[in-house]
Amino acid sequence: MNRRVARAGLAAAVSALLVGCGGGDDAQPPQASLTIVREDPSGAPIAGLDAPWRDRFFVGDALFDQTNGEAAGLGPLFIRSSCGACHADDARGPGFVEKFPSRPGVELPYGSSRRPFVTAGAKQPVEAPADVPTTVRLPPSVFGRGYMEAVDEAEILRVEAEQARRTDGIHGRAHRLAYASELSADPQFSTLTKGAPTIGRFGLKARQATLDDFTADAYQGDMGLTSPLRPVELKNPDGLTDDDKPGVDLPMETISDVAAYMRLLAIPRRAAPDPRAVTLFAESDCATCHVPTLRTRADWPVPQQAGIDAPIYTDLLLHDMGDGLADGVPDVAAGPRDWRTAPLMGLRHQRALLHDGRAKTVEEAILAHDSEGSEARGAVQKFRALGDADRALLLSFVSSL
């Protein structure tokens, strides 16, 4: 399916199509077909959708791949120009962020992300300042993130209250956000996430607490767009604080359908995994963080996402990982050496792993947790001790998910 041309009115049809390669009404249920090889991520449904839910899938997905120019409110500055020029078939894309880490006595005006390109009558870009070199952040993949979001915040503190208990260094703890307003754009979802605190679960370091707010924000840091979520331009050198459409840039609706898009992706779906290599990902401790269910809120309004165990493998619970694997990047609460729990759903689809794509290989992303400081140090000496046939075992067991 070519997600350029889905749009509103083309979503009957669009929808008529899928039947045919299995995402539609009369596929698998949800859990089942979670089962099934499918080597293709880019821009699946959930199956079962009904007339409503689809129309805003197809919806966000023209807008979620829609170059954004000068007319639309892009800049002054900007990263990107698109969602997708980042999250190319809903994985990672070609895009990236380079990040400034904190230094003593340096300061950045400008925040700790380098923003290149500028337009609508700006001059300076965000650089790094001198002699401060900058770290890469590879961006998330967008598939299967309505799971993450629609996980009970209860199930999240219980699996912390669990990890507190240990006696290995193994723990995780929620990224309590304090927002003064709501954070869905949604008026079916607003009603789930006021209130404060609210537990982050978006973001390499879990900086969002919603899809709404992942979207809003992504919308202003990467492309200088605002919205009533965002409703502020960032500074910047020049001191711009409007750009060529007056006023703020995107309406809520733009929000809420991109941000839906990315709520209704399917997960990419897997084949079942061997027993043995489950128990041994268990026995090593994998699964302490990289959690293989979480249980979603019962009252959640997509049906599909609602009441089940949710197959994320996360915690979402932020995680010391040492020196080796610190940017030197504070996030709100979240300190410079820590990250959260990077969900394995679909990972056989990324291109490099860990947050700078360090690692081209499972292996190599499983060594670099043993850092000085990593609370995983133990986990890593587990998987050093198994032998030539389960390590290779539990190898081919992440690399499949």
Contents of the next structure:
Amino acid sequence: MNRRVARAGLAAAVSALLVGCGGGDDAQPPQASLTIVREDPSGAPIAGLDAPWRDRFFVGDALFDQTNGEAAGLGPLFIRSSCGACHADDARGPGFVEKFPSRPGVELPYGSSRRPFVTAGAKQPVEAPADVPTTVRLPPSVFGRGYMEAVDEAEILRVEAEQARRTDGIHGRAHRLAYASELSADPQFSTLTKGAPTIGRFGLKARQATLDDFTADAYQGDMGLTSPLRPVELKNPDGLTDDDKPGVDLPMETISDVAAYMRLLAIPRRAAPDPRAVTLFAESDCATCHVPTLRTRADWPVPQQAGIDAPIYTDLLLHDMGDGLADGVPDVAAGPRDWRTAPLMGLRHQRALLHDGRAKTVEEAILAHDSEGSEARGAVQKFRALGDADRALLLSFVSSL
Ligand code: HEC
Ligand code: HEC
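Can I have the other form now, the form predicted in complex with heme C (HEC), not the form predicted on its own?
Next comes the full complex, and the chain you just saw is listed first.
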């Protein structure tokens, strides 16, 4: 059987996970399935924004969903042609990315992402070398990301230092990056100086520090759309350096408007939690990594996000999650088994959990934290030791986030 057919099967399985509607799968007890709350849309702006912020939000919203063609500079290679194709309703999928690890003796001249579609004169896509397996990375949701960006660096380092003193093996690490370029298209958010080491927060392995940088990176890597922050097309097998639109494809404003859109997306509303569930979440060590709130910078330009305890349910740190979850693909300084703690915001808007969507329920996701070498093994043990009522309460709390 050829690899193409195997991949098509994989893609179909993943999209079935992502588009499957609730109600078809009656085998799960209700407390263990994700609750999809449709009357609470995930694409809303933060409440109470001033008019200029709201205006930018809506400009960015349209760009985020805009399908880009060759006239806009799509290609030479691409994976999808809009942000929304992989982050529909600002959540996960239906589009996704496939990754492949390098192996001793195997060169990856065009990087570790599959780029399957060709246009603008390209003939050859980027595929995994023969016999190197591909793994799926589902897109994380993008709502609430402004709150993650606003978190004070000192706060991340405080949590890292706190975890370093633990004796149970939970030792998250800040993803320290050395940047050589400007990180922000918008001078209001250029709080980082050129060339200074800074902490990665975005991406499944926290490889980018700002939303502007991530936006420029996504346009370049996923669509072949270059911008002043990423002016050069990625290397490709045909050796093409441009596409049907000569030169840099996007103006800086597009990057900064799309980044502003994500920055200003609200965290989906949630009900006030049951205090007993909050206690169980902490006692099972979930809250050690999925830290319920982190403090934001007092001088953050968006007033609603400045100087608050942002309810993001992540420590923004990398953890060794063991062999079971490893994808074998390093990312800057993150290792093949490392993942950033998934922010448990708007979990109920997701149909599939974990980086590759292998878990369909919160319980499956928790049990998958337990494999050889995982920092979270102790937490899973504590979860398993809960009585039935407590376990159901914890699962319904996490499912409602
Ligand atoms: C082909 C599918 C695809 C497209 C198109 C795409 N993304 Fe993504 N996005 C992903 C995947 C997969 C990840 C996780 C990447 C990783 O860590 O390797 C991601 C991650 C992100 C993140 C980080 C979220 C977090 O929690 O850290 C942001 C922000 C983001 N994308 C924004 C965008 C924007 C803006 C665009 C359009 C310019 C875009 N994406 C286009 C698949 C896609
Ligand atoms: C050592 C840190 C750590 C501990 C402890 C931990 N987690 Fe996680 N959790 C992670 C990381 C890292 C991921 C992302 C793994 C991946 O995508 O493969 C994750 C993913 C998840 C997801 C999937 C989220 C998504 O968006 O797909 C859920 C649900 C979750 N954890 C719940 C829990 C619960 C409940 C507990 C306590 C019983 C817990 N976790 C304990 C680090 C931790």
